[in-house]
Structure formats: C-alpha cells, structure tokens
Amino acid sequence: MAHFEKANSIGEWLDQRLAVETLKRVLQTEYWIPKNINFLWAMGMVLAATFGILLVSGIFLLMYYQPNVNSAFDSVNYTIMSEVGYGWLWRHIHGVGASIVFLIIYIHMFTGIYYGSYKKGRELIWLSGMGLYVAFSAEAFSGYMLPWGQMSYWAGMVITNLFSGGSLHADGLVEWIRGDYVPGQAFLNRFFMLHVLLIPLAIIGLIVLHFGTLRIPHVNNQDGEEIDFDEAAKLYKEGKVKESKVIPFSPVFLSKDVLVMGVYFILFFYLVFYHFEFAMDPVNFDPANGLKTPTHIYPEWYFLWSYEVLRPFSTNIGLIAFAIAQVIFFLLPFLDKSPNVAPASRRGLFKFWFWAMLIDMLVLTFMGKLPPEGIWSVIGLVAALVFFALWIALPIITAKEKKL
C-alpha cells in the first residue's frame, strides 16, 4: 500500500495501475525504426489519420442522415447539403476521404511489394494489411449504398448479384443478403448497420493487429538491410556510433510522420474545397429508381481494376476470375520464392514483374470506367489475361533469383 500512497499526480496514479510509462516506452521511445527509410513509410500513419477523419465526419453526418428508402436521398442531398450549417463541408470531407483513402492504401501496398516488406518473418504484417484492404473495401461499398441514388441502387443490385453466379435462384443467398428480391428497406438497413458499426469495429481491430505485427519483426527498410535492432539500439543510447542505423519511433520518426501528414492534409483539404466533385458520381445525384437502369453501371474508381477482371469473361469464368483477384494478393508472401529481402530494382526479373503489375492494374482501372465495346473490350480482356499471367509467372521467376 505504501507504493500506491506515493502517487502525487494523476500521471503517477495511472502509471501505477496501467503501466502507462512502460507502454509508452515499449510502443514509442524504445520502438526502433530503421533510419534509412523514406517518406513512403509514413503512409500507414496517414492512413490511420484519414480513417480518424472519416470516423469524425461520419458521426456528424449520422446526426442528420435518415436510413429510409423514402427519405435517405433527401436527407443527404437537401438536409445535409443545404439546411444544416456546414453540412456540405462534412459531406465533402467524408466523400473525399472515402476516395483518397484508397489512393493511400494502394501506395502503401505497392511500397510494401517494392521493398519486400512481406518476406519471411513479416508475413503477418502483410496479411493483416490485406485484411485492412478488404475491410476498407467493404466499408466503402456499404457507404456507397447509403445516399440511395441511382448508382447506389444499381451498384448494389449488380454486386449482390455476384453472390448468385448471375442467377437470383442460387439457394436464396442473394435474397438473404438483400432481405428482399431487390434492394429495398431491409437492404438499406443492413448496409447502414454494417457501415456505421460492424465494419468500423473490424477496421479498428485490424489496425491494432497491424501495428502489433509491426512491433516484433520491426519495419523493413529501403535497402533491404537486416538490422540487429537490439545491438543498434544499444549503440544509439550509448552514443558510441556517429551514424546510427536506428532511431526511436517517438519523437524522432514521429516528427517525420507529422511532416508528411502536414503536406498530405494540405492536398486533402485543397480537394475538399476545390475539387470534391471527383468523389461525387453525378449519376448518384438522381434518386434511386428500380425501373430505370443507368446507361453504364460501374463501381467507384478503386474497385474498377477488379471489376474489369470480371467483365471480359462469361458469367461463371468471370466470377472465378473475380474471386481469384480478390484473394491472390494475400498469397504474395508464399508465391514469391526469392530468398532476397531487397528493393525490386535489385531483384532481376522481379523489377519487371513489379512495374508490369502496376501498369496492368492502372490499365484495368481505366478500362473499367469505359463501356465494354470495340477496342476497349479487347484491351480490357488482354489486361485481365496479363494480370493472371503475371501471378502465374511470379513463383517461376523468383525461384530462379540468385541470392544477393
């Protein structure tokens, strides 16, 4: 009891009961980061900050949104946009954030691929990160349903149809998801609940897991150098080296994160105030109408690449291709047979594989927005075939890679 009587401040009181100082030391001042990393390693913190903005803006929108098929559209486009003070600002923040968060995810994802941050010992970092990608995708899709505009309705119709193999009679699965034969009140209720509660909880849990998996094997670095963190940290603290290989996460690396986030938020709010329309599909400013099909149905830009993988093929083959495209990135740590943890630029054929995959996914994204006709249809088919060919080639070219 004498130990607890010594507490003479709130900080000491909390530390004695929650080991606050120990937690701070483990997660911040004694969490060591390689010094030779660039600004791309800040994308994880940028992503977490953007998720925070989405949570806050979503709460403000939730105060006025009405999850009812008869009033959802008006509550978003009239009440929030015109009648609520600064409602337009919160909607723009939420819309831009929901779109740009995927740009950050893809940058973060391809940075990990380029620098081999998924290699042996770091598989759980990659798998938890891909789990976050899936969770954010589900969150984005469920949120896209809520304005109950034309593209919301018909995108929901098309995507849920995928679960039936193109038929509405596949053991009632589609009707079970929708709660009806077509998207309606039950459908909107379910996606509202998923968007505001269940999926955000899953994302928070996966973020904690992702940061936890980073703590043990430590983050990779841009040279692929294997660092003895314990020894390097000891030399850093004792000041025995002129040029340390590691730096503490807080405050040294965290200050770099803050700088990158500062630049990012300048861009973010520039888009919010001046170019928010890129995150607002004009078709979705028409109320949902189950009797009027839009001329061209397509998902948001961040889903276009996987949509284009499905589109060139017949129903069954397309669904199989789509399913494979959704899970194939999870298998990357196991398909890459190379012993090297190094940047793609130093890995022989893998560097060509990396750039070919990146360019191919960009082509798939552009083709997914265009109508499937004429030359666009041919380019989409070729890009989809190249996507799968690259994944088939990956274990072959990496197995022959010489150890650096």
Contents of the next structure:
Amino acid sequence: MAHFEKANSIGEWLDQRLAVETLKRVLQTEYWIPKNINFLWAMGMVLAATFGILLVSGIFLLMYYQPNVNSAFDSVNYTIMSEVGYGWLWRHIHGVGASIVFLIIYIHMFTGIYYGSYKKGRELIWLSGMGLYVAFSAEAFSGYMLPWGQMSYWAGMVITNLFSGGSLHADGLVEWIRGDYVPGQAFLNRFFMLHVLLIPLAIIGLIVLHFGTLRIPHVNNQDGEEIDFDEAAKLYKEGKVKESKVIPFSPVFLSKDVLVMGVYFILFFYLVFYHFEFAMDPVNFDPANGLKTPTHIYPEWYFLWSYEVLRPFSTNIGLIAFAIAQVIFFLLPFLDKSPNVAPASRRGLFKFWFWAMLIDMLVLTFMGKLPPEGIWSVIGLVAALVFFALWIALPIITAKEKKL
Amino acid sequence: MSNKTTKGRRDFMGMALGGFTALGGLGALYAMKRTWDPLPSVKAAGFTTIDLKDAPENVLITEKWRGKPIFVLKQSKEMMAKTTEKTKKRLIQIGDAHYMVSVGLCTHLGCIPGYNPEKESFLCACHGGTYDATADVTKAPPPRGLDIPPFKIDGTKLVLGETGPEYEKMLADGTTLAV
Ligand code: HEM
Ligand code: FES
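Could you output the structure for the form predicted together with the partner chain, given that the previous block was the form predicted alone?
Below, the chain from earlier opens the complete complex, with every other chain and molecule after it.
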C-alpha cells in the first residue's frame, strides 16, 4: 500500500488521493489563453453552458414525456404544458435552447473559419468540432420527433426517406431505420432512446475530446500569431503580467467568459419568457397524421441551408449534393492549401471567399423557407451552385495565396 | 523458460483472445441489427381490400394500406382521351372502367401530393413535383410516377398486398417498382 501522510486540509486530503492540484494546474491556472482575443472566443463556453441548460431542462421534461404514438402528443402539449407545475418553463427553455444553440454553433464555426483556427496543429479541434455539429444535428432531429405532431411525423418521413439513396431504392434500409413501413411506434421509441441517451452520451464524449484537442495547440488569436507559450507563461508567473501575452484560463479568462455568458443569458431568458414562439412551429401543434401532409414541409431554420442544396435538383443529384454539403466542412483544413494562419481580411482572395460563403449560406437559408416556386426556385438553384463553386475554388485560391 | 517461448505464448494468447472477442463482437452487431428490424407483427399486418364498384369519376379516394395512403382515381372519358400508350399501362381495368391505384407518397421524398380535379393533376407541395391523372410524373424532382401497390383483382374488389397476374405484368414491363 502506498504511503499517506496525515492531511491538514480537505484540499490536501483530496490532493493526496486524486492529484487535484495537478489537475487544477493543467486544466485551469496554467492553461494559457492569449490576451489578443475578443468576445467571439467566449462562444465555446457559451455553447457548453447552453448544453448544460438543455440537459437540465431535458431531464425535467423526461419526467412526464411518454414515448408512445397515442400519448406522446398529449403528454407534451397537455400534461407538460398545462398540468405540470412550471412544465411550460422547461419546454420553452428546451425549445429555445435547441434553436439558439445552433445560432451560437454557426457563429463559433465562422469565427474559426475567419481566423484560420483550423490549421497547423489545430486540425483535430476543427474535426472534433464538426463531430459535435453532426451530433447536435442528430440530437435536434431526434428531439423534434418526440412531440409527435404533424411536423415531427412528416420531417421524420422525408428525412428517413433520404436513406433510400434515390435510384438505389434502398427501401429496406429505410424500413430498417424506421422499424416499420412508415414512422410508427418502433420509430418513436428508438428516436426517443437516441435523443435522451445515446446521442447525449456521444455529445459529452465529443466535448471532452474537443477540449482535449485544444490543450496542446492552445486557442488561436486575432492576428494568428504563433505565441511562445512557455516564455509568455514564465513572464506571467514572474509577475510581469502586463508584458506577458497570456493569461490563465481560470480564474482570469473565465471571468471574461462569464461576462459574455451573462449578457447571453439575459437575451436567452428574454426569448424564453417573451418570444419562445419562434422555436415552436405552429404546424407541430396538430397531432401526427399519416394521411395528410402539411402544405409546406420545411426543417427548422438551422437545417434550411443544406435542405436548399437538396431541393432544386432532381432526386439523385440532389441527394449527392446534400451528402456532400453535410461533410464538406470536415474537409476545410485540407482544402485550404495556404499555410497562413491569419484573419481572412489579410488573406487576399480568401477574404472574398469567406464573405461569399457566409452570404451564400444566408441566402440558402432564406430560400429554404420560401415555397419552391418561380423566382425563389431560381435564386435557390443559383445559391446552391455558388456553394459548390466556392468549395471547388477554395484549394485553388488558397494555393495561390501569398505567404504572410 | 526462454524469452522466445514466453513471447510465442503471449502472442498465441493474444490472438486467441482477439479472435474470440472479434467473434463475440460480430455476434453482438448482428443481434443489434436484428433488434432494429421491423417486428414480425408489423410485417404481417399487410392486407387491405378495397371495393372499386362505387368509386365516382375524377374524385380522389384515399384508402390506407400498411400505414401508407393509397390513392384511387376512377378515370373519366376525357381523362382516358389524354392518356398515352405508356400512361395507360398504369391503370387497372375492371370491366370497362379504368382506375388509377397507387401509393399516395411522392416518389421524391414521400410527401402526399394533393389532387386538383379541375387541372386533373397532382401537385406535391414539398418540392413542387407534379403528376398527371394516371399519377405519372410530369415535373421533377420526383424521378418516376407514384408506385403501384401489389394488388389482386377479385371481382370489383382489389386485395392490396397480394400479387395478381396484372400486377406482375406491371412489374415486368417496368410500369412500377416493387413496393
Ligand atoms: C444536446 C442538446 C439537445 C438538443 C439540441 C435538443 C433538442 C430538442 C428538440 C428540438 C426538441 C423538440 C422541442 C419541442 O418541441 O418542445 C426536444 C425535445 C425533448 N428533449 Fe431534447 N435536446 C437536447 C438535449 C436533451 C437531453 C439531454 C434530454 C434528456 C436527458 C432531452 C429530453 C427531451 C425530451 C424528453 C423532449 C420531448 C419534450 C418536448 O418536446 O418538449 N433533450 N429536444
Ligand atoms: S417530396 Fe414531393 S417533390 Fe419532394
């Protein structure tokens, strides 16, 4: 048995058994964050906090939710909304959280793209981040099935049909995923399992991985400067706090994060209490009916851009386009051929690429919501083509980029 | 014992353990796959009989088979005049009457198209696909006309889920895909 001295404090007692001092040093007091960053670097912690809120509100919804095709709709819209004390609060928090989390994810992603935070040792941060994006998408989709309203049913029908692979006619695969010819009890039950257990577990694992991939390369900064962290840390520890380019993650940087989170949560709860309806599709307040399609089926706003990439084409091309759009962002670190880690504004043509991509995705998002008719169809088609043209152009323009 | 024989034994035990673990893993994967399969009770509940005798012309009737909507549309004289060699094959003939019978799910991504009796055509609101009165596709994205469910003619009745000679003919000449 290892030798233990008598401890003089609870801290020391824990340290002897769990090395908490080492942990604290590695993860907090000597995890260095550059000073040269802005509020956009707080989005990661905002995301972590939002996930925490989704988890807590989800646990309370879970106490009354019934994953049964006959009772799911009422358990949400009647029991939770009007019988359970403050049930409406959990539901509105959960719905608003699920929508806003995607807004923050997109900001977080585009911040990374703008500052080139996905290259030179930061590839795994980007890849694990994309893993989180996919996992959150699956989480939101599976959650959307649960109230078993008209949009749940028909979104479930349309999205699972994607797996037939167009002309491949893999109807067997679609029926396997559903456990039925159409979405039914087996379907609701398995998506319930995915939503409350398997995907949240995967998300937690991916968050840990995402944080782990950050530890060695450290976060990027506003100039893409390669910082000598050992030297900067030494200065800081010697008390030359002003001269040092870094601050410790905790408590110094975290206190800045908390300020941004404070502002964010004021906005968040304003939405929860006064404007929750944007996160609640009115069509989903009609119970699921397999014999009646709603006039317009559209996904939640955060899937609209990729939906609009699918829509203007014939089935097979649309499916291929959609599949590529789902994974293309994973390839960003490998398609960007320039060694420069710098804000887009200093990277020549990449600056235009960045803004063109952002605007194109906004256009796709707006078009995805409009009915596929006339001029809207045309704009949608053009925006979808531009999306792919930009990805084809990326390796070419970044290879030509001047080294900074 | 020499180092060499220990190493040999370690390798052997490693491989034996690895082999059995892989076998168990494969078995577990198969069990998981089977657990996701549709239940036998779901598969078995698959037959519906519909009577076409009283169906009115140019009025869309919607029945239900395996949870899916089934469209029945009796064709009028005017509608028959508009059919082509190819689209006529899609219709089921009973006596002198012709019926369009198909699964009412868009072949694009499965929305239910709506019928407009004035225009004698279907519009799928999801992505704008259209079909004519025989449910053949007239505008993409749907890749083909609505699928025809397996049927057997029994007097003026149709048994959906059973395969009769008329349906086999449709399958053979590519008028419909198997559903
Ligand atoms: C990780 C992020 C999560 C996202 C993005 C998410 C997303 C969603 C969405 C979009 C809905 C439908 C909203 C509505 O119609 O009210 C929903 C419902 C639900 N979620 Fe989540 N969810 C998350 C985490 C969780 C967790 C961790 C749990 C439980 C452990 C949970 C439990 C539930 C339950 C029981 C419902 C059905 C009740 C309802 O529809 O209001 N969720 N979720
Ligand atoms: S589902 Fe009918 S056009 Fe797409």
